[in-house]
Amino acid sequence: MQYFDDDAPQVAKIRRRRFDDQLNDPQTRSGRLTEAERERLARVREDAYTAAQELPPGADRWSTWVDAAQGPHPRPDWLVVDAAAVDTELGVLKTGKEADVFVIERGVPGGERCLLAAKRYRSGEHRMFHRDAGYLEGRQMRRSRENRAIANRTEFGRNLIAEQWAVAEFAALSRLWSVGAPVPYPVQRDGTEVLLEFLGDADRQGSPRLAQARPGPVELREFWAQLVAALELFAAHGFTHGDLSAYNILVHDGQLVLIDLPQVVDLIANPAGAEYLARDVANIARWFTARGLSEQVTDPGALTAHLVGIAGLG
């Protein structure tokens, strides 16, 4: 038995903005290390001492919501958007080669508050993105100087690459969340920092990854059905995860949530899009098969063909 229907009507093609449109949108370029950005950072440093004196005890900074690229509407009720809010770091949630993730509490002193996950991409000299050249296909910038810097991996170019990862992840999450995909709500992006919905419990413990789960036969089949539905929705909007594995999926309140999407692939703009899609399917199907789900159900070839059709690549 399979959890997708080869005879189902094709999902209508959706006119989508390309990644290079997102990258050149003035609202998404605010964190790039241009002269204007350097001047902004200089002003921030000049004001830092004064601002620090005014912060409530224990707070690390004022909320950066007002000046950041903000998440899509309708915004969740739990989100604190008050300009008087402050951010307090509560600890490290995850460390990685490309970015570190911290738990942040944003709240108005004596009032409403919420938990966020702050994903901060590492500085250019430490960045180790996996096969970034392939992922960056279809994300070209319009300025030749910037494209040369990226191609030559200069310090400026590496910072631009980090910006591209942050912009790509935030833009994709915004679009996917808006159509109901199982991804965290993207709260905001400020330069190379992306704030996301914190997925965890009341004790501020992050939700476990699928790789840590030990589902029984019934739950395993339910997880597979959820995953196929998510991949169908991604494909319908022209995406594949790009690095899908059981380590990039959370189990939150019995539901799968796909995370870590800086390398998300635009299936239309990237010439190797279909290859990345096939690799994603093969990787995750292998995990489910190893835990006892029938190969007839997880058949990666059949599922890939199904998703290629939905994406309009066939």
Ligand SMILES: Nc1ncnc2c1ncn2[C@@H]1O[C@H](COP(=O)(O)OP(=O)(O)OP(=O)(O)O)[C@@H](O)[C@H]1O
The other form holds:
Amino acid sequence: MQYFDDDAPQVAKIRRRRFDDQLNDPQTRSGRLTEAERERLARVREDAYTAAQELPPGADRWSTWVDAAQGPHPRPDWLVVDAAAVDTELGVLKTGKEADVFVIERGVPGGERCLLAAKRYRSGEHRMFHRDAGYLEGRQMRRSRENRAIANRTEFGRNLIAEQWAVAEFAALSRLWSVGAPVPYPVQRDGTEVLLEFLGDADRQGSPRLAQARPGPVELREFWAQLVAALELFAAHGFTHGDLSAYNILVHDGQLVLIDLPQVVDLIANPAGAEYLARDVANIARWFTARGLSEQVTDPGALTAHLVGIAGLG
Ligand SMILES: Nc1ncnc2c1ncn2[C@@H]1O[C@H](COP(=O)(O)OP(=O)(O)OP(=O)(O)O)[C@@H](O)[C@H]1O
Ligand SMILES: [Mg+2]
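Could you give the coordinates for the form predicted together with the named molecule, as opposed to the form predicted on its own above?
Everything in the complex follows now, all chains and molecules, and the chain you saw is the first one.
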């Protein structure tokens, strides 16, 4: 009894080994049945591969959501996160020296879909980024290979710079969106591309820049109030836009939305923070004054002092 009990696992092991050997034996594997099975599996794999490669007509790529750095929670309910979704480029919103912005639709064929703005930072040789110098000076890159590449502006280095801008803008938007600031929802960042909530109408027309708006006196005051509230919120969390102008504000459904934030200034960490804040305020106050808002209302000195106080810099 004792003998059999002890031996049982041993027997099982031997049996298993014989079975494994059979599977690995080329003679057996090329036997008729196994050969046919192998062919069948190869066909199945091939079909799956072909299916995986074949985008639905018109689509440009599979959704890049799964592999991207993803936006903050809670995620808006309109956002399509299905891995089976495809991205289709619908048109160009703006091409620029630093980045190009496209409208894309992300959708599951026959299912849910949403519109996104794709901001793609340029890394091309002729790209001029007026914000590079100041920003890169203050940045410590971890690896010296990357430092050298950036300093020498090799292709690799230029691509890194572009990606750093995308990273910076995505981080700023994520932070600001999370505290309720009027900025587009940052959907994802993948390489040099940032996907944003598309601000526009149902006809896929992008919302106009404030610079193009011709508000009447009442709306102008309303816009000013919205802007001050936004700047207060930015300041309360230690930020100023850094490149604020009527071109970097969109008017979406009567609401001002601040965009273009890669150079956002950290008021506490940046020794020139208060100067950037004063410059942002002066720039935008000038636009409102030019549109007819009284200088008593727009008083940039007073607003700057107010925001400096909120930020705790005063
Ligand atoms: N989320 C968005 N929804 C709709 N339109 C957008 C969005 N983001 C950007 N745009 C459009 O693309 C334009 C350029 O965007 P942004 O200012 O972020 O990029 P930029 O390359 O820095 O441009 P610029 O050099 O003109 O400042 C905006 O003026 C606006 O018209
Ligand atoms: Mg801009």
